[in-house]
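Only one chain comes next, encoded as structure tokens, the form predicted on its own.
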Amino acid sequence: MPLATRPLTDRFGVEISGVDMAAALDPATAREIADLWYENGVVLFRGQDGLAEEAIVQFCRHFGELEIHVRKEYLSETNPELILISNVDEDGRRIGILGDHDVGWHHDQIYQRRPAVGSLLYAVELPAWGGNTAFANLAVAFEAMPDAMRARLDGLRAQHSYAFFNGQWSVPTDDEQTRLTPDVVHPLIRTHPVTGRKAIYADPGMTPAIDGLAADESRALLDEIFEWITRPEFVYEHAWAPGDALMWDNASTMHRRDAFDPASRRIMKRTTIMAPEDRAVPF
């Protein structure tokens, strides 16, 4: 029987209800599931009340290898396939990362060769007000976009940095998670490794520049693609819920993430999904 859905927009967007995350997933469930993320672009399973890391991992990989991000002080210290999105300080140390401030529009891991194709972040703790995360499909606005200004984009490649987000949005990485994140270029336009559909690859956060054109020219149609594909009709704002899941494409989303109250606890647990080698780099 198939999953039951409802669509979190009229352009993308699912929450797909009667998973429980704690079980044990099937084939063909988690086949429909990756048919839905891929197809959506963003899923939202609600009602995952108390679970654990273990439990969160395990789903994960499903649908990819995961990662170990560079940010290693952030690492949950028992599953470390988790880093920790939060403003919590625990003796003494700040035990996430990103803060209680807004973080501007990002793709998770466009700034390294083999980028991730997806994340799932899960709500531990949630603030006061505040914190909401919003999505831009990018597929669904390269798609909508005028024929003259995606002939303007065919063939450039864009420049991503780890560097130009922390300087926003973030703090410094140390010599060796810098060493490891070095500045990269990827096609402009990516093509989804998966489904073949084609997607703007670019944000705010983590796009200086385009490759090859002269500062000024890069600024301006950077300036223009950015105006364009943040649109209302290609955004999703998720307001959370405890024990919301949200798993995104990162080949195909970009997201953004509201402040929240500097005097609540907010910990939220992600996951960073890769694609399979021989298809990870973007093209």
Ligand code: OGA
The other form holds:
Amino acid sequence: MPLATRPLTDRFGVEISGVDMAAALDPATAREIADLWYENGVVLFRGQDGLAEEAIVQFCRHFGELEIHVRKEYLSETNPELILISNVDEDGRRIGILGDHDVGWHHDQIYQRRPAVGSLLYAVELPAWGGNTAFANLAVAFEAMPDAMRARLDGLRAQHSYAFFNGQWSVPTDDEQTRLTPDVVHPLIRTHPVTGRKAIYADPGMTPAIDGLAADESRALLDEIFEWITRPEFVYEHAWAPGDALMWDNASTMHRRDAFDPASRRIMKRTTIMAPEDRAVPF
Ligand code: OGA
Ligand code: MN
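Switching conditions: you have the form predicted on its own, so give me the form predicted in complex with ligand OGA.
Every component of the complex follows; first up is the chain already shown.
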């Protein structure tokens, strides 16, 4: 039976209702969800309150192998496929990453040689104000781009850097994590590993430069691209409720987060979903 869906914007994103993430997922429904995910870039499930970590992990395994994030200090102790995104301190230790400040536009994992295809973020505890997360669909943005601009991007490659992101929006990696996350270069236009659809693959948070261009030329072109891809018509901004689970496609969307009430607790749990090895390349 087709899943019940509701569009999140005119151009992309759907809310899927009638799925209980705590229950076993049959293969046909999993395939239907995967198709909606790749087609839309963002899929939302609401009302999944009280979901056990094990259930989040089991659900996500239907969509690909799960990566253990290099930030091992923020992983769930019982389910390391989950990384905590939080401003909460427990026993003198910050339990999650990204604090209470805003976080600029980025793709999770763009700095990896074999980047993840997706992430699922689950809301456990939310602040009194702020903390919305916005998603830009860069396949839609690419398709709407004027031909002349699109032609200028053809064949270019961009550099991506986790250190560049951390310097702006997060905390530094330790020596081992730094060794595991060297800068990489990927094509500026990415072909989706599953759908074949093309999308801009660069973002203000993690992409310092276009490969092979003079610094000023690279900066000017990136600024022009970023101005285009952050236009409101390509963006969905999500206001969280506890029990929301939002799964996005890292090949064709980027995201950002608003600052939130520093006096409140915000606890989110995230998985990182890999594309099947044989479909992860070419870009
Ligand atoms: C992430 C992320 C945004 C948020 O988990 O990758 O960017 O809303 N989180 O906390
Ligand atoms: Mn992120």
